[in-house]
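One chain comes next, on its own, written as structure tokens: the form predicted on its own.
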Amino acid sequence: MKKGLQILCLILAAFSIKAIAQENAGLKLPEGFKASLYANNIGSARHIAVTKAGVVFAKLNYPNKEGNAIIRLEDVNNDGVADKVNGWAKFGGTGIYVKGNSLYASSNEAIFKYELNNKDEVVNPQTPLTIVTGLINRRQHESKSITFDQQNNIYVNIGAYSNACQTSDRTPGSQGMMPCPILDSAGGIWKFDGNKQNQTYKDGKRYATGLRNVVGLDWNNQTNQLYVAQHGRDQLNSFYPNLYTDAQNAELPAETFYAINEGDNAGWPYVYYDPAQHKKIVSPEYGGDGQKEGSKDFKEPAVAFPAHMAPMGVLFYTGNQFPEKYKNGAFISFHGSWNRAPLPQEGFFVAFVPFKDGKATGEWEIFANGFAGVENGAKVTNTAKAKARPCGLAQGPDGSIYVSDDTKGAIFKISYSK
């Protein structure tokens, strides 16, 4: 009888733990925060945007089973779950942004503009305005993320279609090209007019360069400045085993978060940032030996994160719902790594970077974890087995934040209450 009671207690405890996990969407959050599953299985949800009325728009990397690549989600009955979901558009991609009564969305080659009515419904789903076209897409780092400044200028990432700008890409022993020809049309941030139609490269401005691939970016309205999170290079050890061990390869280079001014050069492909040495190191393709320090003319990162975790979204928090420490700080989503062996793969979480007096303190913490799920009592670190991989970030009108997942198509809503 006593043994039976113990088993019953264990079963009830297991159900209780499962219920708590379901209520919190399986996420681990700081005290006072809660998470809910706002939507699920909508498709490969990359970046997201929220209107002042709380309508969520998601950009899918590929059209979903209904053939739609932009999804509109609305919680009509205010129960925390989207109950009115529809979509349109056939072009895959990453970028989406609400600016006034306009919705901007990007493919991997262009940026389009839709008009919204007073119900935040798109009035021209089949005939958007083409704002920018002809952006380079070589099927590597092809996503075009977008953000806006206060003057309605668009900032778009054009990722480098290369690992390290070698003469023969991703080939052991192949030397780096000097100067790197890729940087004329990729490997940086370009600026365009958000009001002007049919722009091409000649109408825009290369705002910043030397950035291998930026998926997460946001405009910091407090400091009136662009911030970007870069994906660092790969394969130091496999290409240069005489210079780097397997363990060093897992930790190099840092994923870097930059405060960007016009004309900045972050140094790719000529240098990378070493978080252990706390300095820019010359890339081996350009004569580096793992110790040789790079030019001081290249931009210093505001924050350096562990290697190969794939930062995907950046959001500066301006709401009033979260505790004061989060005000004007930055949330960064990390997709999760595939190449940190022999160390465990990492990421699959949302980090928080505190700011003080308009500048990053250099410290960071994990804010939301558990997206990938648990297997045999341990955190899943295999990208193929992950239940969710954080990607887009957006802030709702009530001060909650939304996090998208581009694997199963979930959208999480994270809120705070005392």
Given for the second form:
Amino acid sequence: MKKGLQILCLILAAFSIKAIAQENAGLKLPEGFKASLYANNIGSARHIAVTKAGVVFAKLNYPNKEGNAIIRLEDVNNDGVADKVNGWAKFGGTGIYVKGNSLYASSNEAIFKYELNNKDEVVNPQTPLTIVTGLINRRQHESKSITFDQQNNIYVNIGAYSNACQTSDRTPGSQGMMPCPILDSAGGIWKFDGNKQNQTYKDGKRYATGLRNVVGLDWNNQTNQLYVAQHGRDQLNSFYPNLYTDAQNAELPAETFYAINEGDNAGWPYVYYDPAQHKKIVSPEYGGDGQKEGSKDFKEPAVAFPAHMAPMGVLFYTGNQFPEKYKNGAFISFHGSWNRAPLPQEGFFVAFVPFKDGKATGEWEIFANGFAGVENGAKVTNTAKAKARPCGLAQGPDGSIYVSDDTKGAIFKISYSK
Amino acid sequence: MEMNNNSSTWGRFLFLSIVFSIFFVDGQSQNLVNGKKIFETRCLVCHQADGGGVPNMNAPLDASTNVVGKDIARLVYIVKNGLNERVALDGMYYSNAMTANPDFTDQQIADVLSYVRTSWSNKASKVTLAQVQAANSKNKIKTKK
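Just the form predicted on its own so far, so send over the form predicted in complex with the partner chain.
Expanding to the full complex; the earlier chain stays at the top.
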């Protein structure tokens, strides 16, 4: 009898723990918002894209256990959880984008185009068209994130294969190269034609430069402008302990969000943005001392975020489901830092950047938190311990948004109801 | 009488083993104390306090088959010269360049490797100064080829 009661209590406790854990898929959201775990364990889900009918495509960084690196997900019974999942493609990568009845996906060197039928199924999984090829991939900052303007032009990030363009990368005392030779073929955004096959560097155009590594980017259709979020440089304290303390390094430099015009130069590797001084400061590899200001010609950020949080996805919200303040503002997902150590890590959340009259106000707030799975108020001290790390962002046809995680491969769906 | 004899033997044994273990543990732990200090000032930022590394970027040291493996010469080489290649480890890839540590003495390399190989869930053997010196000559031969 007593034993039966104990078992009953255990079962009840297990159920209530499960119920608590599953509320909003463990996420902390503003009032009125709900989240569901749309998918889990699909593989290293980087960027995601959603069709007009609500089919989700996820690009994996590596092929998953089944050997697929692009995953198609569909929620047929409309309960907020994908129930029809399949995949294909062998190439790992980050970028994915739905444009009309085309699905574009990028490896770390190339951009491919698939055709969708009227059920949003890929017609040619084994024979995509090669749109761009031969992009530099030297291991570091290799993701080729993509977005499109309204004229079907592709904007692709080609990250710098370096931390600060030193003669010898990440080596104490190694000077910055002048001019930085990396910038000819990387460290910026390149523009290509979304319709033309087999393009290489000579067919494209360097649209913006001086960007160390952009993973999150999106076209703002309201103002017809490209926005990018840059990963700032690392290790100021490791290589220049006489100029920067551990605490200063944890706050330097800002992760920066830019409204890009053609020809812009954001200043990497020559300068970095100091959010406390509100200045572009000369990098120590180029003779900086933490105070000396760089050229005013370099682009001013639209928003400066805390250092090292690693912005991974940018999404301009154009839906009607969320409250009015979110309309035409930008969501930015932050992967979570590592270079704040020995101080606790930051990030692991989705931020919201309000826009007014087509411009960022400069303010930002945390929109969705709790991805890392640490207890309330606790910090992540070891990056690999974070349960989930926000990466891709996409908007569904009903105005819900999706957030992917590239550790275990979760996709969260976030919706609002009054 | 017999009891007394027994207890004094035991007492002597206990005393000796305490003295021995203090000396022994202290001698060993000095090696690990130094290794921990080096790890915290030079390695922790990238490899993280728990040795877990950073997914896709900085390779983990905890539960890493390379770190607890038998190829000490390779570990010595990496600590000294850094690593600027795509690291494939336990089914994952790591992309960041590792900083070289040309200022480390052979003893410091032995200390930090001993700390790393015996910390967190790692239970490999420690690395001696002689092993580092042997690794150096092996590595030199390798690079000359």
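Rigid core here is just the name for the largest C-alpha set that superposes within 1.5 Å across the two forms. Predicted model, so just to flag it, every value in this text is computed and none were measured. Residue numbers count along the first chain shown, from 1.
*Asks:* Would you say whether Asn41 is displaced between the two forms, judging by a C-alpha shift of 2 Å or more on the superposed rigid core?
*Replies:* Comparing the forms between the two forms, which are aligned on their rigid core, Asn41 does not shift its C-alpha by 2 Å or more.
*Asks:* In Å, how large is the C-alpha displacement of Asn382 between the two forms after the rigid core is aligned?
*Replies:* Core-aligned C-alpha shift comes out at 2.6 Å.
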